[in-house]
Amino acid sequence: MKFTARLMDIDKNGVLMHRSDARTVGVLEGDRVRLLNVVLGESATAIVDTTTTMLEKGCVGIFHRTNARLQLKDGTGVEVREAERLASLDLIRKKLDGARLSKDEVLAIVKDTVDDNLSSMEMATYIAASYIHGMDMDEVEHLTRAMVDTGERIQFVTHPIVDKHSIGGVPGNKITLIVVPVIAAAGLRIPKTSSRAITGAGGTADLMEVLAPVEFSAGEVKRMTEKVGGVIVWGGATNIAPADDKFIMVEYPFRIDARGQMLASVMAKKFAVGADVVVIDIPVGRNTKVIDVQEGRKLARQFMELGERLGIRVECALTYGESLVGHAIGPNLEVQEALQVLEGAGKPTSLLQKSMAIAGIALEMSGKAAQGQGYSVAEEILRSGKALEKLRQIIEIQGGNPRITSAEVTPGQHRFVVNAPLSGYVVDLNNRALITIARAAGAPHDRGAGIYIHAKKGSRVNQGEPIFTIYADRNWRLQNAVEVGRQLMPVLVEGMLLDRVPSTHWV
């Protein structure tokens, strides 16, 4: 049937049809139609939404991504027909039934995901099926390769190419800002693609954006890495493993982190940038993704096996995840803390030690340090100022100010100090609650928002001394964060005397 096109500024693949027109074509909401630009001979498949008020009969609303293929002009004619059923839907149903998918079947699902042929509901069904039934290592490998094959890849002439990744779950984990320049200063190449925060208060890309732009093409990432040795960029702008970013957005509302999906997600990005050596940081502890060392070792073996299948050497570091890394949570606060370490500060110890440990493993794996000497080699690079100079080069090539100092990166102007209600020891810090408060204050969108922890777990505090400070760029957000903090009570302070049991009186 022929309709009149109405262009709609909606950034998805789809069309809007009058409900009676949809019935005439033979489709319902959620079905697909095939559209044809007769003049140019271009066609596209789109998912149908319906209305009875927003469009008159005989018109079809063409969404932005759909029209990117059709190249229609507003008011021109377009042919609309019922589309054939996607084969991917039957494959997703197969996964729902608990079956294993072949290489070609996984590729078909991923390709339809990248081409925007699957709706969010259909992608969510695939994610849920994989979460419920799991994936064996063959399926994980198939998914990893499919995500790489449907996006851009970077190939370097000089090797080894180094990369690192943290599976997350711990607030304040800004070690990438230190590890990357240390590794690059050692003469290695590390094209670090990072994510923005989804549930946290600041992803690595959010932190780096405080210092420089982070959105670059794959070609630009290669050029910059070859010139200065490393970059810290947002992976979502590179078109590297693009299906991964789409899956992550579907997982977000459900807080799903299926093991097989996570393995493929991490390793696809590493495989696509040509990494030879990868260090995986696996934080272990309560309120993290991995609750104990035994589970951490199991996950490490899976990462290493997948690495072997892809031709990547992988080592994993099980790290302490019971407390935040350093003292700061939120973009500006974390960047300030990382810059202070690069500028020569010996504290915070947890940030310094974790950064040197991860960098040291990478240096040993790549032959820049002898076995067991990686930590000291990384520490020497840091103390010499070479890492700071390398970060400045990275900032400059990404378009930032290379002369920026930690003193120039400041938290939000609105603040609220939470003091100790009594003298004693900080016996518990709830990481998830701290992240929730930081997000309520505006992080990561408001760069100055966040929390600074003055007294970490095990610290002695006197009544009235500050435990943590909440920062915000806007006062109303600060008030909101303070109220959330009162509800969650993320820090527990108790004296050493927890209780007194009456003594037994001997006669």
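In this text, all values refer to a predicted model and were calculated from it rather than measured experimentally. Residue numbers count along the first chain shown, from 1. C-alpha atoms forming the largest set that superposes within 1.5 Å between two forms make up the rigid core. First, how it differs from the form predicted in complex with a further copy of the same chain.
The Cα position of R23 differs by 2 Å or more between the two forms after fitting on the rigid core. Relative to the superposed core, I62 undergoes a Cα shift of 2 Å or more between the two forms.
The Cα shift for T50 between the two forms, taken after rigid core superposition, is 2 angstroms or larger.
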Contents of the next structure:
Protein chains: 2
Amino acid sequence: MKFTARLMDIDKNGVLMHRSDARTVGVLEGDRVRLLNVVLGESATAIVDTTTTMLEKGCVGIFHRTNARLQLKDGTGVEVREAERLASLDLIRKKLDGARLSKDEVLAIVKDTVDDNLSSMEMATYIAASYIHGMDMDEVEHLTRAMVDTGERIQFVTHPIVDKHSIGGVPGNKITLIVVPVIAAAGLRIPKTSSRAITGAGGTADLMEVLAPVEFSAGEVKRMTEKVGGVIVWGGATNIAPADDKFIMVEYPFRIDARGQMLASVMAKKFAVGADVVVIDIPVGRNTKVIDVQEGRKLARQFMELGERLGIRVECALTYGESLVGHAIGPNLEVQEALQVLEGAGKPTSLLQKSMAIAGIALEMSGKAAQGQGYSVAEEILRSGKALEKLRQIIEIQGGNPRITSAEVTPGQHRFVVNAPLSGYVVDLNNRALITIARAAGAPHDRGAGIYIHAKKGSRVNQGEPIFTIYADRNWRLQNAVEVGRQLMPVLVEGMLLDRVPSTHWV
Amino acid sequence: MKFTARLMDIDKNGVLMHRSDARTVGVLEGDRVRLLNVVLGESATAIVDTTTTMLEKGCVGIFHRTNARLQLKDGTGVEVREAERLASLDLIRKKLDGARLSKDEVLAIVKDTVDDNLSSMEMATYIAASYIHGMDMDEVEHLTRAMVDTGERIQFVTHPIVDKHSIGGVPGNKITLIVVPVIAAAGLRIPKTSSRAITGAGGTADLMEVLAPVEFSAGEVKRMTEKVGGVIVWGGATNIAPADDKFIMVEYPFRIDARGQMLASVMAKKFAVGADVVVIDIPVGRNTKVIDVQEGRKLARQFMELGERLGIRVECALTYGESLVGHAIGPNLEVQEALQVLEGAGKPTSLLQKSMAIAGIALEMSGKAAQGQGYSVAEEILRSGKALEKLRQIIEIQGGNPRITSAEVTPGQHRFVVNAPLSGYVVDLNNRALITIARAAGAPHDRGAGIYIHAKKGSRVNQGEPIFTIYADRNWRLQNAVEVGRQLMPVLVEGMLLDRVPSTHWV
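Can you switch from the form predicted alone and show the form predicted in complex with a further copy of the same chain instead?
Following is the full complex, with the preceding chain placed first.
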């Protein structure tokens, strides 16, 4: 049927039809129609939204991304027909009913995800079904390959290519800023793509952005890595495994952390950059994604099996996830702490040791250190100043200021110190609560926002000594964070909850 | 934070923000923000969509339904903050992980569904989780009551109130047009709410709309039923159990037919109109929702148990679902066939017998017929002309023409006859294919569109005799339907597929 096109200023795929027009065409809200620009011969498929008030009959509202293909002008004619049923819907239905999907079937779903053919509602059904029924390793491999095949890939001439990944869940994990330059300074190549924070107070990409731009195409990542040995960029801009970002958006409201999805997501990104050797950091502890060592070992075996299927050598490090890495949470604070280590501060120990351990494994796997010698080789690279020098090169090639020092990366000017209400040992620090407070203070967007923990778990504090400081770039944010902190009470000193303490300690 | 409101002409809840503004506020796409019209003191919560191109920074696009609450004027100030996490999300997450939900938990989800607080993506996750993990009868009861409590209810003074329902899956099931007037003519009250076709060629509401308007409020349904004993209206307009329509939209792309959801959906509507006695028609057969008698009995027991919990007496009739009811599919054709039965045609037998059987059960349950006498009492009401007279009253009170006769309700003028390619028995008719063809011809929107089956399953046909006729109101629709029919070949004569036949039979 012929309609009049009304261009709509919405940056999505989709069309809006009057409900009675939709019925005339034979479709309901949520159905797909095929649209045809008869003049140019361009066509597109889009999901129908209906209205009875926003559009007169005979007109069809066409959203921005749909018209990018159709090239219609406002007010011109457009042919609208019921579209054929999307095959992916039947495949998702199969998964809902507990079936295993074949390689081609998974690819079809991932392709329709990347091409915006599936609505978020339809993707959500796929994710929920995959989460509940799980995926076997065949299916995880199919998903990994499908994610790689529907995005950009980098092919390096020289090998080995090294990569690292932390599955997350522990706050303050700024080790990438140290590990990548150590590995690159050893003469290896490490094209590290990282994520921005979704539920955290700062992803590695957010941290690196304090020092340099992080948005680059896959081609730029390749060129920069070939030049200086490594980069630290935001994966979202590279178009590597773009399906992953879309799946993550759907998982986000429910904090779904489906194991198969996670394996595929991590390994697709490694596979797409041509990694030969990958070290995976699996923090273990309550309040992280992996609560005990048994589960950690199981996950490690799955990563290794998937790596083997993809021709990637994988080693996993189960790391201590009960307490934050270092003392700082939030972009500037974390970057400052990492720079201090690179500059030779020799502490904090947790950050230093974890970084050296992870880098060391990669050095051993790539033949840059003998078995058992990786840690000390990494330490030597750090001590020599070569790692700092390498980070400066990376900052420079990404367009940042290579002469920056830790002293110049300062936290926000608005501060609130929380003191110990009594003398004793810090017996618990709630990671999740610390992150929530840091976010309330403005992290990761406000780079100066965050928390510095003076007394970590196990430390002795005297009454009135600072336990932690909240930083913010804006005062109202600080007040917010203090209010959130008052409710969450993230610190336990000798069994005495802070919320039993007169509130004057908080004002 | 303060933004400038830009009203957007989209009939939805939601706001559009520049991506960097969203990050400043601390939210991502899919998160919720709290909006405040500081001048009027009005506030609303809405899900954030982000853009980098469609909106300048500092402005926030506010969709129609969100602004219905906020009452902002274009260009005025609006305060935007991160909203508190919606409790329903954690409940849906619980269901994802296989937990049973309590009464209050189910109610919270249903309430947020009806109030448009959940996105379609979030609803889809709930539906998928409920489908895969299933619901026990407690949870089904909670869902039923929650659906009732979040919509309109009708309370009649005089009882009993009778109701009927067919769970669907068999085409041409126009029995409601006969059953309702028979029951009402017996002096009972039957406030029948029906659905429109979603995947079918005509729901009961689509059929009734051929005869009279079907969109009425719950109050009007009550008044009309009290006056003439019965109505046949579209449930969607009554605001009875409005959550159901929203769930159905989510199930629709995947043709999900979750058992618990279906039980709740049917019984909520009966409970909300105050039904005391309900007859449920369960068609059994391949290509219907219930494939064998065992499954039918199990479903019947579930309906009865749920009824008992709600204080409703339920009986179920397992009916023959292998072949269509009567000969006609599509609004006018079906209405014509039903009117012919009411006018005394005495056939088609399948339609007549099924209608009398279902009506008879209701009459026995309500004490209007002795046990075992319901069928013949119903037949007597039909034969006496009282049922036709009652339908005329119902048509009149709903605003239609009460003098209409079957001869005036004619199918579309564009016709295509499919003849038998050889002599033999019709050994199979594919219900699903017939419906698809009827929809391609324009049903249910085009009232004259549909299919008339001359030779049902088991009939003997001679070569060249008509097997079925496709009708359409518009010629291009007819051509479409013929093309679809050519691909689907819905009829099998003596093991010979029609698609083996030279295509001249189709042109």
